[in-house]
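Just one chain is shown here, as structure tokens, and it is the form predicted on its own.
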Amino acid sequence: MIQFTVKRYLNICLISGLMAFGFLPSPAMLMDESLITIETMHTALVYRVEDSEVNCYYFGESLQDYEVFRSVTTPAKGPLISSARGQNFNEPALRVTHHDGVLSTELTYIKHETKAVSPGVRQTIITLKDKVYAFWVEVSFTAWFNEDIISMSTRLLNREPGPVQLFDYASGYLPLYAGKYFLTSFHGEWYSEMNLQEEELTRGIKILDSRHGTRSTHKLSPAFILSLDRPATETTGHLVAGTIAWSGNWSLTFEKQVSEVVHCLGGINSEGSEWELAPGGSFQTPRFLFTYSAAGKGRASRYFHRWARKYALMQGERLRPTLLNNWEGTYFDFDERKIEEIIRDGSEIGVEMFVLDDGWFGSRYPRDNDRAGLGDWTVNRKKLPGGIGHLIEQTHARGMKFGIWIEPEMVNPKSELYERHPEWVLQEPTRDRYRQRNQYVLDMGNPSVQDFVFGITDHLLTEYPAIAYIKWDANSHFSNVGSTVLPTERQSYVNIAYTQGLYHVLDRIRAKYPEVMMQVCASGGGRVDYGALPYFHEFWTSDDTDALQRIFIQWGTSHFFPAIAMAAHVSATPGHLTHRVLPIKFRFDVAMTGRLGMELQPGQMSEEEKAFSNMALKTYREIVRPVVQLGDLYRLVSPYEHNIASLMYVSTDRRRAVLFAYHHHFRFGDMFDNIRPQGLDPTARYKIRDINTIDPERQKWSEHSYTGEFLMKHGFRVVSSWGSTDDPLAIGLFGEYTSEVVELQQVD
């Protein structure tokens, strides 16, 4: 292990500073031409040439010295792409078939680049060819140092006299050395996302993947964390985490043979997805991200989210709004006076934003129900005589911002859309036409289609420009995997036609519309990945809005995404299936560790309900938002370990932070450690508050302040069955559902 010391973290700030700006070479320039470098601040990946092949020879924590890889006669650990047939025995990265049949390829080393792109992101290009024919790879790398993200994705061209067959095409690919490895994976399905499982890796094949078309995280999430030689903790372990930025069909490979080495692949799910690359023509593919940690997974979450906030995400750093949705309160069921008298309320208790979700439109065909109107998106003057202006300048009046939801990537067959064009949607002329949730989906291949979603939004957006906000939502997966504009032949390009589509509306939109926040869904979280992400200013994490689930949930995906992108509302009670009756304020404090919203409808509120929210949308806009939507995450106690779950966020100068303790299951004579901060400033005196309590009197100061260094070591004395919570160390979890806030700020 190389320590790192206080002088060399000076060194590579200032060194990088430069490369930045381009004042210095790359380290791969600086040293001899057969290093090839990939750094970031804490994590190095290098690569070798030798004979022309380019192989992998380091994937870990940043080192001092890289020229020592030119004397290094280990073997190394795998080729940058392995390539199917010749020498290869292991799952290739890239299979294809020559335009003569040759059913191999051998690549071999031209040339790489590396270039600024922004100050503190650099990419790195390596150059491949096949030894015989005209057929090229370009393997590009993008490192965010700072952030200790790095991207690998590769582009395959053809200069052959005859079209190729692409068959498998990973974005990319990591030969990883340990003595075992294992692996936590996202699973889950509508209603029960991101849940996590760790198994130890056997010889032989895992393989993580995603057939659903447009929902790409509906039952697997494209995120993986592989802890090596033993399973990492938050705090504790090296780890390889990584993901994919792909709205589509996706797959994660991780092969173990004879040797120790364990081979990981990535990208498009190759599975029906064949591809014919004509004479001059190239494909891309997706960006495959990863990072290195070496000391736990919650390290490794927060360079994710550092990385995201400042690049993933649409205006990532700044602080999104709260908002209230009429859905859980309505459903279908609403017109102009209930909506009116929802907004009222919503001004009334706090919010900022209200949204205005499915069944506002439909002329011939209301969308009174989830079996027609979908696809017709003109407003339902029944239900809304004032329109939607009238909703807006209700909504303007008292102090609001206007959302409104839409899901123009799918249609009913009892609609006006479809009578007109029954071929836009995604079929197999052979086959029944399945559906799901009583709707199609459209071919997003199609332009005529892409012309058509965009302009939904164009239309509303221009009609009412004052819409500061949409939901857009995909309720299908796919079914019948088949175009009507595509050729008999290239049937196999629906799923990739699909994403690309769907992003080059999204390009459009946000070309013209770049100020819009918009929230991505798919039944819930079903499209929670970094490929749409870019779009969006959030994600809807889930349509279970059951606080008591929603710990287990949002706690998964925090792995991967921040806290600022995930919607978390408070629900009405009892919950909508679980018909679980939970404490206003559990429901509240678990909500506000995301971005706060509420599905509960003022006007089923209790006064003293009303009072609390009215407390609790304060508490979060003026002490919790700042530091939870854009601090660090410190995951500190599991709930999948304990009955009880804790975390925390502590802002970027460490001068306040946020701590959230929940007790989600009750088992009388449970004896629980204390709850450690972590993240604290040590040298640094901290006073300590509950907020967001219903007693009043416990939202004062303490007394005295504390170091930062005891209270991280000391930690938060947890009182469960009995004792007193008057010393400000003490938090209070007195039975199922019970729930504290603390705030912690420097003294000055």
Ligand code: GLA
Second form
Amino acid sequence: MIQFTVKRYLNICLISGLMAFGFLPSPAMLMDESLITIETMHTALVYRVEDSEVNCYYFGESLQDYEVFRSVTTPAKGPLISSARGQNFNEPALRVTHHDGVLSTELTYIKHETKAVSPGVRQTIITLKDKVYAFWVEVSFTAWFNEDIISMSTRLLNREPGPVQLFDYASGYLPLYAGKYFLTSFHGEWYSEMNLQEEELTRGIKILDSRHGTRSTHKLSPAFILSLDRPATETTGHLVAGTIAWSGNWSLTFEKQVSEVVHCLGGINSEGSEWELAPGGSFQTPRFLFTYSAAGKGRASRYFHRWARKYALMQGERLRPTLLNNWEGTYFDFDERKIEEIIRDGSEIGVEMFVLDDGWFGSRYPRDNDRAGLGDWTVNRKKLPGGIGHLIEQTHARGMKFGIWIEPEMVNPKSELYERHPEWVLQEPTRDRYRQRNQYVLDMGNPSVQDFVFGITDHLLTEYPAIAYIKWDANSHFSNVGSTVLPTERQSYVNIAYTQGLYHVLDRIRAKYPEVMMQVCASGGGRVDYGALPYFHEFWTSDDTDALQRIFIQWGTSHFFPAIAMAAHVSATPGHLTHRVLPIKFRFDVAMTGRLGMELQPGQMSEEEKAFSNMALKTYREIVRPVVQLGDLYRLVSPYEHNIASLMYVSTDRRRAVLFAYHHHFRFGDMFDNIRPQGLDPTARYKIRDINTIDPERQKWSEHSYTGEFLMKHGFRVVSSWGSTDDPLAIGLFGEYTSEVVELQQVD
Ligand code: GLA
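The form predicted together with this ligand is what I need now, so please give it after the form predicted on its own.
Then the entire complex follows, led off by the chain already shown.
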């Protein structure tokens, strides 16, 4: 403390002396420069420049006045960016070896500037430089004021006389301060994505990461919620929620010190990704996105959803069509007649688009299973003699749009492409080539591969401009991390070059085809991240379409990603791998909380199921879709905590809402608390009714209307084992796999 004061005093003397002789700007200017505030409507991040260092003093709810931070004497939480060595003994956000072999980096403040990027969006760039070396770091923040999201990223510039080796180069670093920390993370795999887990952080390091190359969100998602002091609920508690916008290997590190500070850093996973910065070169890290909520997890999710719809999805505020995909209906086993039938039956039940999945291509090596043909993007005329054009005509004739599946980054060894270009796949000269799902991964860092992959989409869309939707899949991770186009000493570039190459191709596609809808898929939900999503309209949430499992998968996914992007399909029963028999209403009621679609052969449904589907698709189009796709989500009853689950969406003007309730595990005699809606206007009156039911009686509006306040405080009574549901404020969940959908509408 004394040391600090004396040092400060000496600095002040030095600064005053320099100012007196005109070497430094005036006190007012200096004061202005000394505080850097990144602010959104409800959140603020405050840095102070002192002794030519930039230190973080505050991250939390926004304040009326930040001037106080010029003089507070409480210690800083940590630096702007923690660099390796020197006095830092914690996990660094930045670790490089300078051109002369020096391992440490000591960053000093040079300048900062803030500018408006667009209405409500401001960017602040803080420039730092090593004390000795011509090594510069630009730390860039973007603050979306109304949406309460902040991003952080760095640009590293080498002006040293020789190359600098980059080892760790996180996009963002946040020093956090609380008594206790509870980390929520999302783990999963194929068929079981985005499961929630929560743990208290103890001293030491906790790392979440991915090393899969592609399919970067299987195993773990690059998303976290860190509750401060006590575990947050949906509506209470302070927390930081963050994610990394990168579709390759990523890592998130939480280091709890001996003191109560937690160092949180995230970005590209540096394992096996050493990068050499040539003199004059620069490296841009991806965005680390985060928000702060003082009112629980639900609010943080809504911040991300609103931001995503406006800024991080293709046409995120435009309603999405319902669709029918043939994959689970046919797998590879189809021909033209079968597809024509599916199109016809789909149009009869009322879907708006048909999507032809895997299996339509390959001539010499037809894609009749997953062992051949991948890479040969010419139509299989044996299966589809009329080609894609004929299917588009059929689809259009029935008033629907047409979409198609591709997996352009991959190749089967049994393909004409691989025969022509074995050098295009990721490989190590001395190792066996590993396959996943019988395929190799093309080297997206190779410019020729990039041209080829762009060409697949370009040819399809040029030849068939009526294609309205592309499902872009990627079904293998990296096993042989090696490239034939990179020199020996740069093989460690492969991971990053791949993702950069992928984004480069997607940039080209979007420049030429801004309108075509695209879905990102990677063996289900293996690429659900905000690096990929700006190119896409939506993601395939999981190959698991079993509605019971989907309650959990969609619950986890909804923490960071909005319903409009979350593709959710009704499939046949019993479930493909779960073998569970589920009622058609339950299947629809679950799928309706995302972008609704179907994935079966409608012709194989019973007449009752067809009639129900017809009604449900109409209900979705006319009532549910605008509220779910563009409204705010409130998670009301967690399936992790109860044998029922409930969630609701409220239109942004709060005039309309739709509430969903499910009974996913039945035990006779279970008692449940009332389901209490959230997000309604407390003073407005709402009428209520059941929807998505065949029974017209049950769809009548309640005779009474209720205030939002009453509904939110009193809630709906759950009737599950016995009792009457005549009361409009009762939700009947009699037995396993029952569900209800309630519409709420303001009365003028
Ligand atoms: C992946 C996708 C599925 C389907 C198949 C086709 O598994 O996740 O939806 O497209 O590939 O092979």
